[in-house]
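First, one chain by itself: the form predicted alone, in structure tokens.
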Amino acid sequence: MSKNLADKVLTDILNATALPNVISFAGGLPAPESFPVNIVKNLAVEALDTKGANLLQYSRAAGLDSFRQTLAEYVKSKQISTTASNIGVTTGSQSAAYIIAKQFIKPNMRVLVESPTYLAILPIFSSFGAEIIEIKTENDGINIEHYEELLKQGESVTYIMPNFHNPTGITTSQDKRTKIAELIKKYNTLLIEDDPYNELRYSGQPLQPIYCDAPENVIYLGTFSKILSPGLRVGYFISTTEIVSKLASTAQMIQLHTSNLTQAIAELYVAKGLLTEHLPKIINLYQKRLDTMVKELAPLTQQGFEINKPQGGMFLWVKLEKDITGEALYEKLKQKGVYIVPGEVFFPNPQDGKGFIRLNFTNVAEDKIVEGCKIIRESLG
């Protein structure tokens, strides 16, 4: 059922992009106006002028050496200390997740995930025969006691999104990050730390990645999709040199390597300080949109709805009044030209998510947010 609903929702969302007068709070898309088009154009010319035909040739699966070195410097801003040999480049972090699953997930292996979890990760793990098990999750991250109970039961891999979690927007507390690191070392298990929204923080203080306390047991995923362009398809992972080598070999079988040209563009974007200059513009744009959405939906809290305002990221998670399901509201709003994502699709057991919806605020102009939220309020009135 969850797969059928997820497929239907995804199809509707993609079809809606071609329809006029539609307001979509559904997809997890960055705003096109946040893309530094002229910067990318100039960087592409500079990269080709500097490295010439080499950028148009085949290359190493692990990524350009110069880009990996630039990334090693860049991630210091995330409190990560590493070297180029501990970094691999991928065609977006979604590709990294698939490559990791292909390398490490065996049929019937248990994969432990937050409850709820990232929609697109479920079919990846399932395609390799994984048994997906939910970890009880609270407002500051997973329940540590429940997590240890699950780890005691045998071999597993853990997937977690500690910053501005998709779909809930939750940020895992520093205390829980430390305890998670202790547990994965104690039980010698592998954890995938997916961190696509790290740089999109609107309030609060940056927290140390789990990787920092358990580098031998963590594969850290990062991406330029949210802070440069998703169309360039540049992501990366950080882990031990042994794991990087294994994943590079697996990636080579699937895609040979990530585009040299897009790697070179991302490298210059970071090395020249352009990301540092551009990021505040993106944050300012998204923070205003988040604040507008929260303000417009605030009246619903008086009717029993709960709105979880995140410290960053791209999503607002709404708990519905008890007699309303996410799927029913999704169908109702679709008829009015407003698209959302029902909570059912974020859980292995869709019944667990029937009382929730996820709203994206980054890809909708403020006036459309006001209009769309008004329609949501009226539909729930």
The other form holds:
2 protein chains.
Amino acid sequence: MSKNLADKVLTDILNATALPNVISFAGGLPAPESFPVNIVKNLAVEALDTKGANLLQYSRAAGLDSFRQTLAEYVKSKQISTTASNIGVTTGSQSAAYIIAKQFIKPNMRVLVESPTYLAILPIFSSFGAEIIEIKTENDGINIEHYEELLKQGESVTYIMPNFHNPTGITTSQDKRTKIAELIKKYNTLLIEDDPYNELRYSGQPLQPIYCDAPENVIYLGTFSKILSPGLRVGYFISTTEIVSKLASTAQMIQLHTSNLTQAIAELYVAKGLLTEHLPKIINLYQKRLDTMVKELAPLTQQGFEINKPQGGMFLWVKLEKDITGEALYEKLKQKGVYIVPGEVFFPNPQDGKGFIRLNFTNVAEDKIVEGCKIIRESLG
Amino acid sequence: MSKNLADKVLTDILNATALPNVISFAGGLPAPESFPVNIVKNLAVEALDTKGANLLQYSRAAGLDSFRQTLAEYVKSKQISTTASNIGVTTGSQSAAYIIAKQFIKPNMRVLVESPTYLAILPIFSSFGAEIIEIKTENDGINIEHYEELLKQGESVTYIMPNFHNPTGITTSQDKRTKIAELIKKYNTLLIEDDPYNELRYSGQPLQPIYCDAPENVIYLGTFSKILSPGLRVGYFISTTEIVSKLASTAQMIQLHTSNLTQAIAELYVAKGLLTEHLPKIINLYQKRLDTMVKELAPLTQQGFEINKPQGGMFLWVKLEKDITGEALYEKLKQKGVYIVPGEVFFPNPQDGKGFIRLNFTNVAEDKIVEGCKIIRESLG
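Coords for the form predicted in complex with a further copy of the same chain, given the form predicted alone:
Below is the whole assembly, all chains and molecules, this chain first.
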């Protein structure tokens, strides 16, 4: 990524939050109106009423047994067949990725990632001395031939976001998932499958996680950040019992365990069918916002812009017409109170990203999306 | 520590929890009856009612601003004068220690600790390649001359538990605190002051944290685990704004931030005066248990045992008469359904600890303390 530009953009955006009338497509936050505040409140009460003092005592690093059982049942809805002892609870997906890195990444180990990849994950691997290597990436996921070439070159860990990728919105095709599973088994390598947006699908058919075809080689990451609340900090990983046991020991060293109260809230949210009830509301909210944004930006396709509508997630990735760069558009729009993220910040070599921008559609009301997109169109007119 | 014996003891104790009629002085848990379950429930409701969706959104790594302000006010009761920006919130003290180690410990760096020291902290430092070095320790804290010798030998970080030490119950004297503060300033070195039991004082006068005399060189660790609930996982550190800012970045990489809900519960617990109201109940509960245990074991002093009653905390450290070892007594008592921790497990060289046992008095009811101590006395009769 371009560190300086990224820092500048981040500072601008943070400063802008204090300004009136700003429209920000730059963030990566769920909409606060998607949070089931009353449900969380009722579940906190129920958890403390039923589990009492047990909930306030120390507990085990792998997570509450009852929650792990609930999760094992829940992930069937993602086509994952597993058991409670294959699941570990974490303080969100970031925490899962960190624990995995602490356990497995040694200095100079190669970490293979999509190009571009999720920004906030890279410092974790780098902090343990990993060398980050980009796999060529196409509209349906990584280039399989290039991936195999990289795997051949020696030991590595792979990090992939298969659904509605951040920032590109790309979903890895079923065919590529199958091939990736074959390759990681063939080269006996570990793959981190980070799937935070899994439940946020607005069109198309759900695809099987890579984990399903290579359960010995994948650590699957799930989270409650997009379907319940990011502020509660609850996530989980799924892998072999051996890996779960190792990661639980590491998690214990890092923080003993994830808060029991937040675990219990997430457990009841799933077990009582409240997620099933609430999720369609979130999907409906976001789907409309995505539709609005795509519709409002559609005229730009006549000017050479490419808008690839994602099947889910939180981001729209726009390929710019060749005469403008993400950074230039960023500066232009900033003057008009509209914030986007220029593609340059997502690539180790900023030049690779200059033809793109990332737009978040989940945390902006529809009327603001209309207004912001109008400003974008006018700026480019 | 003796890794094999420690593992064996831990396994025994975990297995024993499933057995009926076991009396365990081996654990290190607060009493569940000390947890204010209803208060936590009411505060969870109040937090969600007043902060609403904000509480469920992502927040900043250093912690909620309002909680940090509340903490700055609260720690005046510990004689610490500081500001919100000098405080960072963590997922318990273990998490604080881990974040500090991730930030500051480099391979082969020396970490100076009391002899013996708190067991669960050592793997953190070791995992970053630190060399653990014991400072000679007396009944009023570390030996100052030996400490200076070690400081002279080059770069190091010091880890100290100044109040009601685990396992020894020792409180570092005011005189030694002053001298330690002078030394760390003189050698410009960093000291981690881990103070989980601060509020659990049953006798004597509160002493000033080392932090007060060397705020540029100390990271002070506090926790809600012993005064509210360990299962919620809320702790904090206090240091310079520069260190707080560095540690917040590291915390962000590790887990983004501590759960907002648990932060808000701890905040209201302090801000509404509920801690002030509830704490005397915890102290009263534990003080009686300590008094009972000391009284019941007093006859052993005639057989050459030394019982140093701590001024607070959770543990009684007993020096055995010379003909019996901790491990031998452990095995003997295990047969009778009473569990203790043999001193051997607390020392890098187990021989150094063979003359001691550690007894937890907080999580055993008074009648069970009477019964368990009777069995200890009879075993030694």
